[in-house]
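In the block that follows, a single chain appears as structure tokens, in the form predicted on its own.
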Amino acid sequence: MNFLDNLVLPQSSEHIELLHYILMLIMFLFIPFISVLFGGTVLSVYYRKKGLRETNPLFLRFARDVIETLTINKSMGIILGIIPLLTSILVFAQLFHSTDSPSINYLVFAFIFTAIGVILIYTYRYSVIFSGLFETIKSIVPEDDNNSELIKNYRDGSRALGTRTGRYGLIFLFIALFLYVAAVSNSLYPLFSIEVIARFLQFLSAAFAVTGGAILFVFFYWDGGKKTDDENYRTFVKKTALRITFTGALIQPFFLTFDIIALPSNALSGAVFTYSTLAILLIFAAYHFLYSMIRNSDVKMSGPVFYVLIFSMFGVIVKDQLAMGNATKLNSVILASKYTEYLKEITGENKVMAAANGEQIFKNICSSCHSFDHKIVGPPYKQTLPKYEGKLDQLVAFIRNPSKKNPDYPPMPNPGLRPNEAQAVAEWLMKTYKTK
């Protein structure tokens, strides 16, 4: 998307790090809602089809209950299912500019399609609530009424729209949800790898669990829990979430633990196991909380079922993007080095600094530890610099911020060079290397 490239600025490590904050704050956002939202309108879709072809109101007022529950309101399907994902793209214009990866272009399709499919679902919201309102005023009218056909019309033309914008709404939100969780996994894997496979069924999964989780805690926790007389209504409504959460969460684990064996070594650190792991003992917990209410036919853990499960998807957006940050280190470095370049350029040291001498510098810092065909401290050039053949930009990069590579060797300590300093010793070094 190149248009977008228009719309970044220069961006330190600092920045860089704020930005990957950002990130994770939206996510707090958007994955936990969007997930309901898929979750919600799932469960009503299905029971919607299944009352109407049983003529079975339980399942008819689940679906109806459960869609304007869980969707809350059209300001909400702005604010947290479009908006975040809008923020999303600038964000990761910003983390990836200059790089070739096609996780912008994810990015923007699935803003597209989510936003198709929020405004269909809340299409499909509304038809379900007029629908049941042309049911109830049907039921209430003469069947000799000059009316009544007139109302029965409205109601099945309701149904029509609901039926067809409830399931184009769902193919165009698990679409959009692929593409998102591609767009969040393409610093670690390629588009259709089992690896993306899975944290998409791991996305999923948890998107029912939490569902399930949050028919429990809005149906019997949240103020009361949802007041009803009929008894067999909320016996139903809670053997059903709580099978969904249960199914859902069961899973969750076993893909979790999958996710930390697949993660390549440049994406692993301490952070990373101990978000895992506290993602998988907060599941855990909910198994607790939901093994307690089944075995009591009790209600009062709803509300901790729902939080720790939410908690739960915290920790993994957390663990994400700590791994997605590990594994764009790199590239980090190489925007803040040309942040530094463009700092000085508008102040002028540039200037002052442009007859850095690349062979100079090699023989007063390099040359201590470094040959071109033996060892002395570090490994010898020839045997590090081709994999840097067209890549100059990285080889700056890690000279300005070395970092162990090699468990051979030991760490090479920061030379101290500034960003010309760096090209030029660079440039010298990969012009030089061949004829030694």
Second form
Amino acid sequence: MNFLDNLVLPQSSEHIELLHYILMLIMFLFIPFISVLFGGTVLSVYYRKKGLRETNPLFLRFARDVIETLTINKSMGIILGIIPLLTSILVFAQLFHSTDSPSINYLVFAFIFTAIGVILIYTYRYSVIFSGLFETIKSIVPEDDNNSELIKNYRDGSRALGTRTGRYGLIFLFIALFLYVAAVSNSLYPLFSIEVIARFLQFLSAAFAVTGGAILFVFFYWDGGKKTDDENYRTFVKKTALRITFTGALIQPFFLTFDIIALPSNALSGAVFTYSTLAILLIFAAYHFLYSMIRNSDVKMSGPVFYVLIFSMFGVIVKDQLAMGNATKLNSVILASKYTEYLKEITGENKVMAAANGEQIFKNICSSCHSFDHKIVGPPYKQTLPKYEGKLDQLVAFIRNPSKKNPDYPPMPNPGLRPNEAQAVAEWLMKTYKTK
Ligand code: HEC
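Pass me the form predicted in complex with ligand HEC as well; I've looked at the form predicted on its own already.
After this comes the whole thing, all chains and molecules, with the earlier chain placed first.
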């Protein structure tokens, strides 16, 4: 992906931090949406197939309702499913610039597969809604009507299209999700490691939990719930959604704990632990609400269940981002130092600073080890500078390339100044030390 490298600008460390936050916000949009898209399509395809085989109108209605409500509409598919991935690619190109991390390649493939998957799934959505229309027509048009053959052909065509697009859409999205998880985990784990597979399974189980929660939410909570007087259907939806949510949520803590144990030590920090724990606690809160719904056989907690599951998902996202930030700290430092050089080059600031400001150089670099009248890491200037009186060149030479002097001190590391900078700081020191 060399063309991406051309888009990359060196970043200051503040910018790099900002990019991590942007990535996190993008994930807040993308991950819940794509999870529900995937989970909803799996359910719809499954119940549609079952419904057609057993000619069960309840299943068919559920298949249609789920895909119709959970996918919202086509623009949402683009806004929440495709654009965030594209943006992530650009952010990753910045963050992983000049490392040979394959993350960005995985992400580009994830993007291609997601785009195809999303298009197929929205085609599936239309054909399922369309098929529903034919069912209605069938009930109006008498069987022996001349047109019935034509209608039958259209219906079968649309049905076959639905079956194909649903199935292939899922396959593409499945692969895309795996690549996505691998890409965002790549600073921690290699592609086909146990840890990435565990993260992927965690992603899938979370997707089902949130999908179940979303079904409960739109059918029973949002806007007073979907109005239906068919008690049979309500009971079926409630039971199915509860089962899916519960199963998906049940294995979450296991995977999250595994991930914390498996994380490499350079990725760990207090905050990573805290957000993991928070995510797990929210899952427990979800159990609590789900249990009360099963026990009282009501749907009152549909909203809270969905909210805690979404927030638990946010917790996991923050944790993953923090872990990634920790693990790539070294690369960030290198990027930031390149930025400083780049900045000096475009502003010519280094020369200006050297000409004008030996004091600034002292403050920025030397003062962490030197004071004028007491020992810090290096000896006080009042002690060492008198011997350089009238020997400015020697002082400059020492600063540019320090040599071992005093056995009571460790050797001074090379501060990496340019000739004019060393000259400036030396002049300033010789001028100043007696008055300090
Ligand atoms: C990381 C710590 C560190 C930094 C940063 C540092 N120094 Fe030093 N400096 C030392 C130490 C340690 C010694 C003692 C070395 C020795 O005696 O061998 C020393 C010694 C010196 C001496 C005495 C040399 C002599 O002949 O005895 C001078 C002068 C000096 N530093 C100037 C500077 C200036 C100017 C800078 C900033 C551009 C600077 N140092 C930055 C640690 C540092």
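Residue numbers count along the first chain shown, from 1. All of these numbers come straight from a predicted model, not from anything done at the bench. Between two forms, the rigid core is defined as the largest C-alpha subset superposing within 1.5 Å.
In a rigid-core overlay of the protein, Y388 has its C-alpha displaced by at least 2 Å between these two forms. With the core held fixed between these two forms, N364 has its Cα displaced by at least 2 Å. After superposing the rigid core, the Cα of P379 is displaced by 2 Å or more between these two forms.
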